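As structure tokens, one chain now follows by itself in the form predicted on its own.
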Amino acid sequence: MYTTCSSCPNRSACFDELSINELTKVTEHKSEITYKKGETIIKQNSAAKHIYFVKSGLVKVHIENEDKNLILEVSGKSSMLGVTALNHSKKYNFSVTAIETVEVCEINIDIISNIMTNNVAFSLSIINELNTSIDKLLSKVFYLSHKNIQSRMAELLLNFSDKIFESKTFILPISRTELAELTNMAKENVVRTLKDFESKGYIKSKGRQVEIIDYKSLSEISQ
């Protein structure tokens, strides 16, 4: 169903700065796209031409590269996409790719460079939005190079738990090959990993799903 942006209901705090007007002229130059399971929506080093905001649905933000992709992390619904590419290269440093079907709002990024020029508020939140890019980059960085492999899947689960899904039980969104790219492990660590959190009563599985059953165990091993 086709969502002005005045009256979308998980539209991004970013847009709470703006006028009717300016709402208006971003409904106009937008399009709302479903992508299928394994489709691309944002392709490294493409041209960036568009501003990317997550409907519904999950995402994986990632790295490629020719000897070993990195996932950056996974994205669901309210995510802005795309935002780092408001600068002056205008291309894409990252992929994008569905997880599950998506729906997701493709914004003209020139509209939002224009807006943000003549509007002070938008073009701080704007600038928040890249921040906390940078944050969560920064984050990553830290979490590969200083926990250890327990540490990251416990993270990673907790994750899931308490962002992704808001609950305990949840199913797994990625393989236990994207699970490794996640986490920077070895496919043979992340399954090693789930089984010792099971064995240790952590967590119950079956299949993909994961029910989360001592949180605070896993709380303090993330740590």
Contents of the next structure:
There are 2 protein chains.
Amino acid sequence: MYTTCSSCPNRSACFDELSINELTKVTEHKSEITYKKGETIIKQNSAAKHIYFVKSGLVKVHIENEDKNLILEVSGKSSMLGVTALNHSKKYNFSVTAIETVEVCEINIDIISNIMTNNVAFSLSIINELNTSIDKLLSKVFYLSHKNIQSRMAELLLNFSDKIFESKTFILPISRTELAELTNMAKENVVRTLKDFESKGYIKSKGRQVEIIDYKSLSEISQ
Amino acid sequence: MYTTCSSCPNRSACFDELSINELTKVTEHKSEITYKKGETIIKQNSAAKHIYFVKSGLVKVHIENEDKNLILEVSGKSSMLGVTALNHSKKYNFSVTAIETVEVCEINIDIISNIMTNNVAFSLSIINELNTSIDKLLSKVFYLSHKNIQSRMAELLLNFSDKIFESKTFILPISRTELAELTNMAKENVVRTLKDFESKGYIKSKGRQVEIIDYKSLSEISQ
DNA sequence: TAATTTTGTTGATATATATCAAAAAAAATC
DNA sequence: GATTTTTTTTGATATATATCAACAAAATTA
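Form predicted in complex with the DNA structure, per the form predicted on its own context:
The next block holds the full complex; its first chain is the one shown before.
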């Protein structure tokens, strides 16, 4: 049940930079928590107290707004969440919610900060991680501003297939409404676009079950 | 002419964390370069060799694409550019172009990396800077996906007024086409929206000259 | 199992925004 | 200063995508 960080197979890459002592310190101070589907892990605008590491299960990272929600990404094991709160405001700039049962390691932000102060390699690894986040956000900005709905949906499906499930068949972990929030389109158009892809023989789908049939065509549509 | 980093009034915040020796080292290794309007400072996808610091003048940070360009932001003095290339790919993920005469300090990336390896406070300051970039990108994602063209144009004008020029009157540093690339709208709609704001008495404008008349209304439109 | 609520689906219609084309103005070049 | 090129402006039109409304199917709850 209890896992030490030194032997954790799903730990984030930056942990490779920690010494035995530091790993022990983190192990002693971490809490392992299981969240159920729909539970909030990080609440946007709340004061940042912890950094979270996903051990298993999928979460959605999203920006909350009165009228319209926006999902930034769906992510799974080995993701590190909350480091972006390490700035002047010390507040989380997005929410994170479990979309299925999720095991998370929660580590006090002061412990992480303290290790950063003593271990430059660890800090550099965090910088690398942040730059990967920036890369993803730049892609998202481009995706939202330059691609039409077919292209966005195709990219989404390929992303699930390639990055999240690593399989041509998978079960969509989110509802049509959430797919709409992830692609910035109306939920009705999510349905229509999926139907359209099915009628063209790009995918087979039934409910949340999806099978990628024509990867090449989807890839061309997504550009 | 020649400026030492220790006395530079426009240096980026992270320089406050450097020791006298480190400041001297940076001063000795930096190059001060003047770019003319239209010249490329950073070329997207090229191998990252330097970090750039803007001493004076304005630049545009943009993503290049065959058919449609996208401007991420216009920024001026004290901005640090190129740190986001400190990841696995070691390539710049965007281009930076001078939109007027710009003085830039160029520092070899190895010098910066070397200082980071020895000075944790400096690394932490870089992390803070990266998180500010992430904040900006999150706002941009929200701005592009949740706001209509009037709202985006209003926000743009207020941003120029508040952040760049710190004045209710200013001269737009970029063309209508570039305003379109910054707000993700057609250049024709940039013209129409500005005309509309003028007819409603929110702004006065003639060519690139702009005066904010009704800050409150613009602020409400931008939400 | 029935009742209720939520989620998904479909077609019709509305609307925001892009595109096209052509003129006017401004800037750059000769 | 005249000419050419580029940028800005305007109006007409096209189109992608959202919205609305009503129904069907699933998932919860009673």
